[in-house]
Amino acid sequence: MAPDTTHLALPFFDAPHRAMAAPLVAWATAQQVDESDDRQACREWVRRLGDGGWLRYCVPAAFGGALPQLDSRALVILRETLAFHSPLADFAFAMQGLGSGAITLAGTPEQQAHYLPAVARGDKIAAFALSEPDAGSDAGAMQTIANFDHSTGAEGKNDSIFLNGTKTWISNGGLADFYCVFAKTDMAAGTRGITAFIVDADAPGLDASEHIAVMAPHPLATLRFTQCKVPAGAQLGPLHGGFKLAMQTLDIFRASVAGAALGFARRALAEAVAHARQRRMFGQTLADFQLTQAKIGEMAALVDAAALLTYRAAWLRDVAVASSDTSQNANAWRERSVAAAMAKMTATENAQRVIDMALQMHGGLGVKVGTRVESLYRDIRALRIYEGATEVQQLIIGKTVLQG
């Protein structure tokens, strides 16, 4: 089963986006990965995505990437297509981009040269470590601390940094070769006192062995830092600039979360259509019933509405980057932020509705473990929470509308 790509004819997309679609669909359709072990499957997907050249869209061309800079529309197309075929394939791709995104944005030339080409090849698995047990959406409540060693090294500089604290709900936790970790460097400054660091998986004092089991296959872990020692050169971006860097990174990938939800919804719609056409009852097919036709019509409209918001959000960001207007114009920044929030909220919520209707249409088969609609029902639930829950997106939109 392959997704329809006619929507790429929309004016939101350029020739390079359309050119990548057919090879991507063909490649994804041909992949068969045993996903009974989600952690091993993620490793395999990273390897295959790297070998296939698709991880090159996670980094800029200067470091082995496919395009001059990160492109939101390309990320959306990739995640939508991969999610249609395998949520774990989408996860593996997305985390390579999100996990290394802060290095792309703020890394030193040495950091970028060391990590980004390996990410593009699939040689290093990346992770993004922001959330904490008591600091999910409230990053200002972060308790992980970074202390600088003020002893003088051979070059008259601080030799190392020590991290102490806990991060949780970390995607690729225990799998990653490195983590972009956000920690407090000024406990009294709230979000203004956060700094980012690159922590290699073998750093002394890092324990990533506590895996978290969730309702859909998704490698997650809790990270514990106990006097975790990293070199001074591990600081990522400016001192106390971590919160802004985290938000910039998430901003790039928020529209792609909507893209993944679209992939789930399109697959659910395709499964529902195929089932309705072949399922016979009372001397006709399920598709012959008007109630079925009405549901299919509603599902298709929900998918298209979410798609238009998603593609608009990605297009707005790419246009801003191309024109170098990424922060100077406050009104333009708010427009992009609201567009991304609308896309993420609508695509994930609509996908939940579409998948629920597809499952209902399958009847008893819909709740049988192992069927595609049953697994999609579990897969979509997390997307409504991570990278900003629906309620957070509602607040972003509502506050902006009220401000006028």
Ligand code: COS
The other form holds:
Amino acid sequence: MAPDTTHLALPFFDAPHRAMAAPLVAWATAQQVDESDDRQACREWVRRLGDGGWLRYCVPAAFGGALPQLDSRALVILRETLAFHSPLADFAFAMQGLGSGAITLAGTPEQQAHYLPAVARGDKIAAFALSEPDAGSDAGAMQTIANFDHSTGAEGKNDSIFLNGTKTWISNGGLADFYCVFAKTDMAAGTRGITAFIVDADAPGLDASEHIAVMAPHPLATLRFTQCKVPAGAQLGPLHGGFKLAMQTLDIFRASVAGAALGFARRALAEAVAHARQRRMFGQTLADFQLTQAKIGEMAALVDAAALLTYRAAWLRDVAVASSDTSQNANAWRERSVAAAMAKMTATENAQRVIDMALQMHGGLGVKVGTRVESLYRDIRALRIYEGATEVQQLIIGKTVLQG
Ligand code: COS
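Complement to the form predicted on its own: the form predicted together with coenzyme a persulfide:
Starting with the chain above, the whole complex follows.
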């Protein structure tokens, strides 16, 4: 089963996007990965995505990327196509981008040269560490703290940073080679007292051994930092600029989560159509019933509504980057942020409805372990929560609308 790519004719896309579609679909359709162990499968997907050249879309051309800049529309097309075939392939791809996105946006040339080419080749696995046990939606309430040590000791001047605290729900936790970690550098300053750091997985004082099992395959872990020592050069972006950096990174990747949800929804619709065409009952096929036609019509419209919001969000950001309008000017970033929030909220919520309808149409087969709609039903659920739950997207949109 292969996804329809005719929507790439929409004016949101350019020639390089249209050129990606056929080779990407052919590549993804040809891959067979044993996904019985999600961690091993993720490693394998990162290796294959690297060998296939697809991870090059996670970084800019100057560091081994496929396109001059991190391109939101390419990320959406990739996630949509990969998610149609394998949620874990999509996950492995997405995390390379999300985990290195802050380095692309704010890393020093040395940090970018060290990490980004390795991410693009699949030689280093990346992760993004923001959430904490008591700071999920309220990311600014994080308690992980970073202290700078510039003292002079017996062996000369120290230039280290010590991290203490706990991060949780970290995708690729325990699997990643490095983490972009957000920590407080001024406990009293709220969101204005957060800084980002790059922490290599072998940093002393980092324990990523506590894995978290969830309802659909997805490698997650809790990270514990106990006097975790990293060099001063591990600071990523400006001091106290971490919250904005995290939000800017999420603005890019929330639109790509919408792309993944779209891939799941398109797969569910394709499964429903195939089933309706062949399933016979009461002397005709399921597709002959007006009830089925109405459901398929509703599903197709939900998918298209999500697609249009998703492509708009990605296009808005690409246009802004191309015109160098990355300013933090109130209206410029808010418009993109709201568009990404609308896309993420609508695509994930619509996908849940589409998948539920597809499952219902399959009858008993829909809940049989091993059928595609059954696994999609579990796969989609987390997307309505991670990278900002639907309620967080509502807040982002509502706040801006009320501000006028
Ligand atoms: N781009 C740039 N700056 C942004 C921004 C964005 N997208 N969003 C917020 N900011 C800035 C604001 O302008 C504000 O700046 P000033 O301090 O200069 O005024 C600052 O960041 C704080 O913003 P805000 O007041 O909106 O922060 P809140 O604490 O109210 O939190 C939400 C806002 C809820 C939207 C944020 O905490 C969030 O996104 N939470 C969910 C986190 C998440 O997605 N977690 C999942 C992790 S990955 S699986």
